[in-house]
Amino acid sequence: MPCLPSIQATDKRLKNYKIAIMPGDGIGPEIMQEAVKVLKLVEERNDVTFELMHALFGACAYFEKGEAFPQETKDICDQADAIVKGPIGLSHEESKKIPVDEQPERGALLPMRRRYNTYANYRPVFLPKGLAHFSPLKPQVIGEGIDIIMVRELVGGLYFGEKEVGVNEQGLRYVKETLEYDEAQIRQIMHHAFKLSSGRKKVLHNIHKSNVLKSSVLWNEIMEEVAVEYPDVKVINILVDAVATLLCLKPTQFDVMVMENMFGDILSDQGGGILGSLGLMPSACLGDDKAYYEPSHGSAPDIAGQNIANPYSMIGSIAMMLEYSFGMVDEAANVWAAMQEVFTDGYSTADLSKLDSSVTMISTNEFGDKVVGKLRAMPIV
């Protein structure tokens, strides 16, 4: 996968990094193990050392510590130069064993985003022409390949607004959740999107719903103000429901897309669908002072422990960390290339193998081992 232009400033003299490692729930520990294999090889190949600080996060933390984001984990994350987390969450029935406010997404994930103000979420949707057989879309729709970056605002909107649950005067249960943004929040995510666009095809799709939502009206107003600073970037404004259709009909028209929190949550999952699996979608969650990296998919408790989960998105998240947090752009590109070579050789995990009988199915750890083998054979940069 082509590397993305770095956004965060990095001290090139710093060669010792502390990394918080939070495997999470379900398949998280399995895919994190493969990501750590790659990380250790990167350490061997480069003038760098990684201090891996393991911590509990999510449902596993609640059952052991009584909190989904315990203080010990916060302390580790506070010290870390970057955070890597696996997927969190349990099945619907198992989740009922945890109080609502301590369930992993509410009790751990949203508080972590708030604590470190990781407001910019980058989710690459990448599938080269040679791997078009993984996608449920027709080859003629994939064309020369899909290469999209979805930029999602991550700490505002409906997910972080005021919430109220109660019984009204008519005796009916009700819920009220507030969608709230201010112009500073919108402005900072727009700068991320425009900078990315400037370094790529110079086309930015602005995703909104201004025909219904006042929040989108303000969103578009701020976008137009920021756009003046990037005259080389062409802005295409498009309604979110139209985008959902066009991602299936003509995904190759998109390059960089910017959107608010809930739109990004939904459309990025659709991005995984057009690739053939959410297992192909890593992500970076960037703040001005701290970043964390995670797969876009869930914890898949139904296949946990079976050694069949796809570790691509977890390893890809490591590649994004190398680039964004540590400035190791060339080595990040090598990690992407190593994973693509495993696919090109005709291997994949079960989530993708079913789509093409010519693909050889391998296990989680076999995929990780093959990536390590490919990376080890590459010249040191």
Contents of the next structure:
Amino acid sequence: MPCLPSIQATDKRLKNYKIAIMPGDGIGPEIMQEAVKVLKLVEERNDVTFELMHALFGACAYFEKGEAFPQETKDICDQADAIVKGPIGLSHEESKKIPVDEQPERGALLPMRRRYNTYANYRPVFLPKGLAHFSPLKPQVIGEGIDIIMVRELVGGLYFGEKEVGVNEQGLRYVKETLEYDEAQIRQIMHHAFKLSSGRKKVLHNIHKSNVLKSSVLWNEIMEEVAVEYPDVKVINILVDAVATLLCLKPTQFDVMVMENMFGDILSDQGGGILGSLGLMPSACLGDDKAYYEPSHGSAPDIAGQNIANPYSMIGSIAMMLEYSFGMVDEAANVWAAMQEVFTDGYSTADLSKLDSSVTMISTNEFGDKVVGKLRAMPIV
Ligand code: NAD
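Can you switch from the form predicted on its own and show the form predicted together with nicotinamide-adenine-dinucleotide instead?
Below: every chain and molecule of the assembly, starting with the one above.
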């Protein structure tokens, strides 16, 4: 994975980092265990110490503490230099055991995003040419490889707007949810996207729905205003529905893509689909003062507890933390390279190997161990 420009590096003289570790639900603890193995090796290889502070978050926290984001978890996160979060959530049926407002996204995830104003969500969608066999797309569609970063606005829009439920004058149950953005919110995510694009291919796809949504009209106005400050970046405006198709037909045309909250939620899962698995989707959620790192996917209850989940997304989230929160750009690149080497040696977890007999299927633990082995063998720059 090519390095992203480091925009969030903290003071490099600070070498002792406090990291909140929140394994979460479902496959969370399994993939977090492998990510922590990698983190411990990074600590061993570098002039840093990591103080890992474990905390409950999500459904596990609700069942043990009565709240999905308990005060003691908030205290740990407040103290942390960075937060690493596993996926949270339960299956559709199981989630009915939790009151609606304490269900993991509403009770923990959105409040955490709001608490730390982590408005910029970077979701890399990366598949080199040599791993085209992982993708459901034809090798000629993958071409020289897919290398996209989706930049998703993470604390605005429909997910954070006012909500109202009730019974209307006709006696019918109704719901009203509000999609709201102000220009400052749009401007700050645009600056992230333009800066990222400036350090890459200088082509920025702006995803919108201005033919229907007024919010997209304002979004595009602000985009044009911010674009003036980045004359080297070419902007391509494109409707979100068209993007859904083009991601399948010609994903290689995209480099950096910027979009509002809900569009990003949906299109980034499609990103996982074109790679071959959501297990290949790490992410960074960046605010001006705090950042947290999590896989883009959910807790995968269908495969939890079987030691078959792909920990790439969780280990990749660690690599993003090393780069963005700690400025450890070279070691982050080593972690990405270690994972790619495991794949190119012909190994992968079940999600990526079941359709391809040339790939040797390994467990979650074995994948983590192989990454550790590869990283250990890499020179420290
Ligand atoms: P999901 O992302 O958990 O799973 C979708 C599919 O992808 C499943 O088949 C799953 O097995 C597979 N998958 C996901 N991650 C994988 C990995 N690392 N390795 C291999 N396969 C993987 O989506 P879902 O089933 O719709 O949601 C399950 C729960 O997760 C729900 O409660 C949902 O609300 C929650 N969720 C949480 C987050 C988050 O924590 N940020 C994000 C999305 C969904």
